[in-house]
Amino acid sequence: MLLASAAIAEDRTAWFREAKFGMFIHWGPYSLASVEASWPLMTPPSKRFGFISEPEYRALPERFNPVQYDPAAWVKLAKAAGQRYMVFTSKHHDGFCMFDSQFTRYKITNTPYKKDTAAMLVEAARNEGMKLGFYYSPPDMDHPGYRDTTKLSVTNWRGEPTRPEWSMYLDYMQLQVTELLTRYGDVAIIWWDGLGGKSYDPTRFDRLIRELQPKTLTNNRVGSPGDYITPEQFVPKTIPSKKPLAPGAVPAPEDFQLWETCMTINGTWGYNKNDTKYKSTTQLIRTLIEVASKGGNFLLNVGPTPEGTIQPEFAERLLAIGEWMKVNGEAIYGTTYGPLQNLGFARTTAKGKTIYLHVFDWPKGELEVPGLGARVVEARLLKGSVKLGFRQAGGKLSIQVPAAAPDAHASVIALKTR
């Protein structure tokens, strides 16, 4: 029974190990004002989320019309920049709903734009056969039932669960995933976002996800272990792990966690026109790679205009990561944490017996390899597909490489071994 179990999650599990790369997309009426998603009805005003009082931040749907939305443009955009998968912000800790839910009046088909924008994003990602999951937030800054909204929301907006109309909330909760489990056709991924919170009783969610959509993956936010674990805006250092390993180690393969971080490309997971610190494309490309090379999922995040558009800074280096990947996608699509995890200059991954180095540093000789122990029968680099000659002795490995790194951002050298 424990193997026919543990067969059942490899297989629901496949598709997300196969994908490694998503798109995560925060919007919401915040982007108005360029604000934080949510964040400053909790905080305090700052520089960091946004300086806008919670009546100013409560209105803005009442102005909230994003004419220029193209939905299939944005699954076209994911597709080109190899994105295998998108998560897109059903309901955040505002409590807005994205979709259009029965059991409130605080979402998007009460704006001036009036339509289901979670609806239209479903059918433009089954028209291009992309996998589409929901954030989801249990924290919910406009219902009664999740804290006293007579109060402001800076003063509990950790929820109050020991009212007694915490019960209601999580009925509310109920209703909603309900909704975008039968409404919506396949859901890949149901994204908790919980803050921390273990009030959510996340058994009763785990039984409703498996009743009504058994293949749909969720996460660990929301009190319970989910699929997946979830770093947020870095990578782990070493592989995440069922057990402690040493430093450089690597897990066996029952032991390994399973695991997806999300990173914005600017400093904002909302649309925020101040925010012009974007992650350059090399930067982006070498962090793809270093979640790869440690079996992680990278779930890299846009924050659409209040027109609906994404913004050309974005689509300028998503489109970028797509040509890099045409080019190297098969050193990171369906591969795993790779043999060598303390190397300086490069990183590796591996697909079956073939390890992928990717060069960082290029040298100017030959590309030493420590502590390989595996026998290597042939090196190719993957932009031309060229061979290159190589020695192998005392357990190093020697490549003989050109003069100059094929690829600006990240060289990669297939090792085929015995």
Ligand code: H79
Given for the second form:
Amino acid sequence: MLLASAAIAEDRTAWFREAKFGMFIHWGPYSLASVEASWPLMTPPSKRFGFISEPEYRALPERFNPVQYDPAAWVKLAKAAGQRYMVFTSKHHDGFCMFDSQFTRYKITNTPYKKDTAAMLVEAARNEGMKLGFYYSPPDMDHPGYRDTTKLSVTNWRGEPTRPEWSMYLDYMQLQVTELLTRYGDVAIIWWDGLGGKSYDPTRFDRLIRELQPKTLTNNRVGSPGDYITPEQFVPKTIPSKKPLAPGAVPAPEDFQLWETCMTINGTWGYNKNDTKYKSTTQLIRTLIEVASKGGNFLLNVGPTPEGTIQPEFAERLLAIGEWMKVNGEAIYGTTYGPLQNLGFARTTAKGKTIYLHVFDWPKGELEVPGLGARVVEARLLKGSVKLGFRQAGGKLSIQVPAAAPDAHASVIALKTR
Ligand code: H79
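Form predicted alone done, so how does the form predicted together with the named molecule look?
Let's see the whole complex now, leading with the same chain.
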């Protein structure tokens, strides 16, 4: 019985394990003000989250009108980047709904734009066969059941689950999750973001989701384990495992803990014209590799502009990642953590009997790989599909490689083993 349900869970996550790379989208009226999504309501004014008063923040929907919003263009960009799924903010902590919920007036269809932005993205994704999930924030600064909204949210943003109104808030969550799972076709993921709150009755929501859409994945941010864990803005130092790992060891497949790192391209989730600290393409590709080498998925965020476009600095990087993925995607998609975890100069991923060596620091002379147990029968550079000569002796593999790195971001060698 237990085994059977584990097998079913395994099966539900199969596409996710294969996909490896997704697009996160943080979009809402906050993008108008170049401030962080929701946090300016919750924390004192700061450089990190932006300087905007609560009334000013609350008034942003009155002028949210992203007339250039072209969801098909977003989906095409994600595809060109090599991303295999998208996760869209249906409701952030501010409580504003980017979908046409019946149960609130604080929503996209009450802005000058009027249209259901989520429904439009759903249609565009469906047309391209792109998986789409919804980010949904349990914290909700707008709902009077979540907190006493007569007070400033800086004082009670963590919610007030001991008030009798709390149960009304859980009912509201139930109604909205039901809308998301009954009106928008197949929902790939419900991406909770509960900020560690412990009073959301996760069993109730686990059950609701299973009833409405048995295949929808969930993360671990509503209080239950969900299908995967979610390091934010970092990559775990060691492979996430359900059992303690010896230093340098890799988990047995059944002990592996499925996971996803979410990360911004600059430093903010929402659009911010003042945040120009963009990670380089090389950095982003290497992070994707680092994540894959530990068996994870990479959910890379864009914060679209208030006009509805994705800024060129993001698009450029995504397209460059896509170019790299065209050549090297076989070393990412459908792979899991590699057998060699502490090489320094390279990362490894694995698929069946093939080990992919993602080389960051290209050697002068031969490429020497220590610690490989398996017998190598072929070494092939993915760029140009070039077979490379090699020797294997005394636990060391030596590969004859070109003098210069074939790819400045990372060069991948597929090692077929026996
Ligand atoms: O939606 C994005 C963020 O808004 C949200 N999750 C991603 C996907 C997020 N949740 N938590 N965080 C971001 C981390 C925030 C931590 C802090 Fe604070 C906020 C540090 C300082 C302010 C809260 C208040 C925790 C410590 C003090």
